[in-house]
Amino acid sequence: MPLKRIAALAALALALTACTGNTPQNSGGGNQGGVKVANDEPGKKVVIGFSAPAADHGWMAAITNAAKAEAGKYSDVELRVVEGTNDVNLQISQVETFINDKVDAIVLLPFDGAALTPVALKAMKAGITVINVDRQFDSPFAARSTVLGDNHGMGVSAGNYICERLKGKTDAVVAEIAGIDSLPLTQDRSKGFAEALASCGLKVGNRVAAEFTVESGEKAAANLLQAARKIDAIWNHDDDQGVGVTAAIKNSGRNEFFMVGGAGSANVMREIKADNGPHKATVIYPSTQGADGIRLARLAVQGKSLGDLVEVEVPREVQLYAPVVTKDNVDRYLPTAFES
């Protein structure tokens, strides 16, 4: 067959493939098996149930608010949000209701991952797509996908920043104000922090634990400041409890140290930007996890992939990064920060 004839047939086959493909063609989309898709284009209606713990501090409130805002961007998403609760039995009942209502997907930030595992398994067995957020279930079969922050990475990021700021100061006194010590997330943060400090020859000299609340943060910080007469740097795990920590520091009149926050609240970022307080940085623990869960639920139910991946399915697990916010990059992160 002449070369010109072969080339013409190849071009025709390519054109037919482009015209008859099942995947929408849109340059604004991402990749599905190497083919561009428009993930934000309206598709089949997706009913999503959302449940999270009570919004008793800024980060948790931001989780739910961001999920609502994300769902509102899509005409094909109906979001059903139940009242946040720290009662495990009530949250189980909420998920049971979603199952009975035959929703398409459930985005669940469990108050207790282990306790919610059985009902999440029940939902998956009923054909409902479950997206687990922040606190993992005990079984990998209890969720289609899991969205996580990086607690160990938070500690590493905070420690590396302090190492850089205290470079060459081997006698520096580093203090740590942790969250609830019994929680694995607190243990992971402290472990990462100690490992990062060790890499530059430093260690935690003074450590206290709070309870992720303003009141506990103020009390823990006051105790720390009384016990440690000299401090060069403090890492506080949580910016919500950091409101109390900052109050205790102000009351003490001390200013010989700098502080690194945790989670990424707007008030801490504003302080960093103004450079008018002890905070010189904060490490983000994204409050966008609920919103990411909504997106993943919608894509999974509609059979779409993440726009920037070649893989045709959404991932089993997404772990979000824990970046350090400083005066140099604060404007990038302020728009997604939460209010304490």
Second form
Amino acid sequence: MPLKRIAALAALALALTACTGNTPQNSGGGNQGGVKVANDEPGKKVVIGFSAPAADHGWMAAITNAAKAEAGKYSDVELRVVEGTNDVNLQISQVETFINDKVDAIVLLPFDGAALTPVALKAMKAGITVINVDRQFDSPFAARSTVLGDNHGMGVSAGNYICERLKGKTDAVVAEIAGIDSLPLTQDRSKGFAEALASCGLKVGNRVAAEFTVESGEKAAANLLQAARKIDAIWNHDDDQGVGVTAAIKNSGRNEFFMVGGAGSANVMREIKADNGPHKATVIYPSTQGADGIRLARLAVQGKSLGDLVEVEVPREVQLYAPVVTKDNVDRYLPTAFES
Amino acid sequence: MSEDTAAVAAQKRERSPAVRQSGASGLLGSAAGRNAGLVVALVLLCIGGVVTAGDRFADVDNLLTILRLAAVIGVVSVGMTFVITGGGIDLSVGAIVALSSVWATTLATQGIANNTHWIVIVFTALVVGGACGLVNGVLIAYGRVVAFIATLASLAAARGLAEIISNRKTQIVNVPGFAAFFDASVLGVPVLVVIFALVAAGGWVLLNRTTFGRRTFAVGGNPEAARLAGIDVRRHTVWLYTLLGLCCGLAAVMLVARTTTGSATHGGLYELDAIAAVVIGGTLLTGGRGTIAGTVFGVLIFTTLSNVFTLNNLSISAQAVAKGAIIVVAVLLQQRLARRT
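Would you generate the structure of this protein in the form predicted in complex with its partner chain, following the form predicted on its own above?
Below, the chain from earlier opens the complete complex, with every other chain and molecule after it.
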């Protein structure tokens, strides 16, 4: 008993320190970010199945790693991770296996939201709590709760930052290097970007699309630099493909423009901090969504509420913010950034 | 008429060596012996599954999960068995699946389907798949383009066309009846699995019990001898690729039913999965020898493998290594068995 009391006191102390400042903490127990202590106390055991696309770029690898780390913090969570695949047929069968296993919850980042909707509906019908992460299903009944980044907001943030920096220069050439064009998330980002630019009289002069991988980023950027003789600003949707984009820019020897990244990788943030490359800013797309999904799944199954909210149940949707990281505030975001 | 009889007579001459190799007549003898290795491998995998996952593996629902996963790639692999037995190869199957899935789910197709019957979607996918196969076959047989190059070109072109048609968006199917039909079960067996079983059974009969099958062995074993024996090798080659195209169209329908979507990203790397399943099944990559039963075992071995890995929380990377090892071991075993007989 005394042990338990000490643990509770320690947890309380941690929670108090977490509440005293607004600086995010990236270490410590499961109660960072101001969640009520009661929520972290072990409850009913929760078996969570986790499935995501193949970890073929840093952000996606970070999603699974953060989810595993989060589950490891709770003694009452048993996480079953099936490692990623980009074959929707195989991912569907992974979810079917979770249903057969009668897990309590499934945290699912689908390769294609629409394609995984039928099997997610099946899981919900079987009484399993499905938490949808990042790529949305096309039926509201397919998930108990959804954790989303703000793709549209990323575009808006990037566009607004570029407007601010190019103030007054209405003939500026703005280029865009998108991610996988077939994904709705890419379309949302581009839409937000175009809208924000339009608000200050700019538009996207050149647009190319890559596939989130370093190789595709290099190829797309090399083509873009050939196509546009003079550029003032580039927004690159994704910092993983950004490694390739930066390589292509270095090879071309061009430096007349500045670049804004996307997703928020640690190496881009270090570049911003050192101010020694084309990146002057990046827009965050949190790689901790999977970890948030794990937390929500646990709370929903145990019937707990989301601390700090008055609401009794876990919300239907949680949308994360897309802040702009610049040299001024980079230290705040670097600790939770992912390595590409 | 006379041409036909000549062909049949010629086949009889051609038949004995080819058939002995194929094991079609001595089904219980050499074929069983050759498939024994596959059965052993599958049983070992199942034992591994039961030992590591217990009741979670040995469960009817889990069995159906494995079979549903096997169904789509299985239909492609059965078609691939014909092409490889006939001495060819097709690298474009994944792309054809993608193109068929996209074409069958465009708003236009869905509109027609909604006004008439959902069978329009199935029909469209089959026609698109068959047409792609036909193009491959004509390029290879009459254009004299090497199969590897011709189908590599189709791989790029078909996926590109799928991206253009779908505008790289995922197309969601909203045709009542379509999903209901394919989601249903017949006596507890999912319709997708029934389709796979029918295709496998039909493929076995076609390959082992018909003139078409015997011609396939002859064309794959020695095209020049087959030509001299009176078989129209080029026309037969076109048929083989068209058949595989039809299988891809059917697989696309099944994938659309499973995901309720058509997408240019569907069917990624199916060419490798299908060729691997066919080869470990015992079909010779050089042609002239092929087995549908072996292919079905090959597909089941790979899907059971990924199921066991999933149940044990093992990574896809480790699974890929195991997959590679199985292919090498299977081919080595086949070579030893082939030498012994």
